[in-house]
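Okay, so here's just one chain, in structure tokens, the form predicted on its own.
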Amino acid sequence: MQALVLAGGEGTRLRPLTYTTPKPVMPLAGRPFLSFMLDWLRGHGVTGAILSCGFLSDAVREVLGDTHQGMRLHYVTEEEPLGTAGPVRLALEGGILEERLLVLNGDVLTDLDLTAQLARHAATGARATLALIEVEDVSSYGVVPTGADGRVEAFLEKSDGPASTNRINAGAYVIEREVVESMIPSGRAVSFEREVFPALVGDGLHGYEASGYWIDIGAPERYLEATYDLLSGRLKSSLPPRDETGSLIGTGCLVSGAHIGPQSVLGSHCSVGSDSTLERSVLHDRVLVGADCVIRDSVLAGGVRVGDGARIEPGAMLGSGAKVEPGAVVGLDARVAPGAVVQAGGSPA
């Protein structure tokens, strides 16, 4: 089985982290995010994956390479944004598409049963089958009502009124190659959600009612939520054992005398000084934190330096190489650009 992962977005909601690290390989619980998706695909019989990349595409290939646990990786690069369907056409024109493929949204962390979805697709003779997942609050999503036989009846954009269903598009599709050939034009951006799937309503488009864990990690609060879920084991993974606080501490870290946890992640070669507190936060590689600091519910990108006595409030995100001077406070939900300096009593400079 073949899969194509849509991983070309710039990750604007995760800035400043994604100014220097492309979202597909953003560290999540100490691993490149897409490695979790590739493990999931491999577990459902996928033997080859095509990664559609755009922003910082060379960096994605540098991190993931050409194979993952025996799965062959191919890359297609969008020279300009091609929407959600355009990259699939690009892969077709590159001669690397099989007769049937999975298409996955590269922002999603999930354990949906792709094997069952593929079986449903084959049994119904569908041209395309969409995984649909229930959510409690549909206000941020469009919804996808289906008939009793699973045929998709409409794509309804998000609205303020009551929704006809609480099932939304989960970003996992089974698609026949003939759909790509006949319904995705070449040379321009094309949207599955706005163009291709609405045109397929009543003409071979089915929904698969999926269940299981599902989260879009593209926003800061959901990036942290996914981290906590991985640490707690809510989503099964091959992460190494966590410590007694549910935290994951990478190789070469110095944390003696610090208070680490609960549910924190330290990348490799981090240092947290004596009497500093780190709670429900993520440090990427080579972050240095001085003594007597407090960091809660925040994300610090690689190479950040935090001086003695500094405080970082919940929701803060610090870009690569930023510096927090001794005694400085990084406020609630603050965004600090890569290389910026937060001075005591002042703003990032």
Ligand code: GDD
The other form holds:
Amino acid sequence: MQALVLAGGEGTRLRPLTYTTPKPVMPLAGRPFLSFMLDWLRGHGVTGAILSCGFLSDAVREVLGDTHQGMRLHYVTEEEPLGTAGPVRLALEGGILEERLLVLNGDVLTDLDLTAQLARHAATGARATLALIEVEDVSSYGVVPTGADGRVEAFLEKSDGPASTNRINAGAYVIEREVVESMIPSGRAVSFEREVFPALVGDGLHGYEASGYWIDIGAPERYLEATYDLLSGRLKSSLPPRDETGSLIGTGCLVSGAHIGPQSVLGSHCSVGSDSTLERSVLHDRVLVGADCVIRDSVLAGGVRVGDGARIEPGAMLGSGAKVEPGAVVGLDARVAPGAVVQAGGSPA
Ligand code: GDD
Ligand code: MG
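Compare with the form predicted on its own: the form predicted together with the named molecule:
Following is the full complex, with the preceding chain placed first.
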């Protein structure tokens, strides 16, 4: 089976982290995000994946390389963003698409049953089958009402107003190559959600009601939620064992005298000074935290430095190489740009 992973969005909601690291390889629980997705695909018989990249594509290739656990990785890079469907057309024109393929949004962490979805697709003779998942708040997703026979009745991308169902597009599609040939125009950006799927309603578009774990990691609170779920084992993974506080500490870290956890992740070569507290927070690689600091529910990108006695309040995200001076406070939900300096008693400079 072949899969194409859409990994070219700019990840705007995860800025400032995504200014320097593209969302597909953003460290999640200490591993590049897509490695979880590739494990999942491999478990459902995918032998080769096309990674559709745009924004910071070299970085994706550098991190993931050309194989993953024996699975071939093929990169297709677009010069200009082609939306969600345009990249599939580009792959078609490159002559690399098989008769039937899986298309995945590249920011979804899930264990939904692709094997069952593929079987349903084959049994109904659909032209495209979308995995649907139930969520409480549908407002940031594509809402997909279906009839009793599973046929999609409408595709409503991020529409306002009351929704007729809580089932949303989970970002995992089985698609016949014929649909790519006939429904996706060439040479311009095309959206599955706003153009292709609405046009396919009543013409061979089916839904598959999936269950299991599902989260889109593309927003700060969901990135942290996915981290906690992986640490607690709510989603099965091949992560190394966590310590007694449910935390993961990478290689070469120095943390003696610090209070780490619960549910924190340190990348490699981080240090946290004595009497500092780090709770439900994520440090990417080479983050240096001084003594007597307090950091809660926050994400610090690679190379961030935090001076002694500084405080980072919940919801903060600090871009790569940012510096927090001794005694400074980074406020609730703050965003600190890569390389910026937060001074004591002031705002980022
Ligand atoms: N190659 C490429 N080129 N990939 C792109 C482009 C592009 O121009 N634009 C977006 N993508 C990728 C993103 O990197 C992401 O993996 C995926 O396409 C979906 O884009 P998002 O920007 O994350 O969309 P969303 O989360 O707002 O909404 C989508 O996902 C929801 C489920 O998480 C839609 O498909 C919704 O219908 C769906 O419910
Ligand atoms: Mg998304």
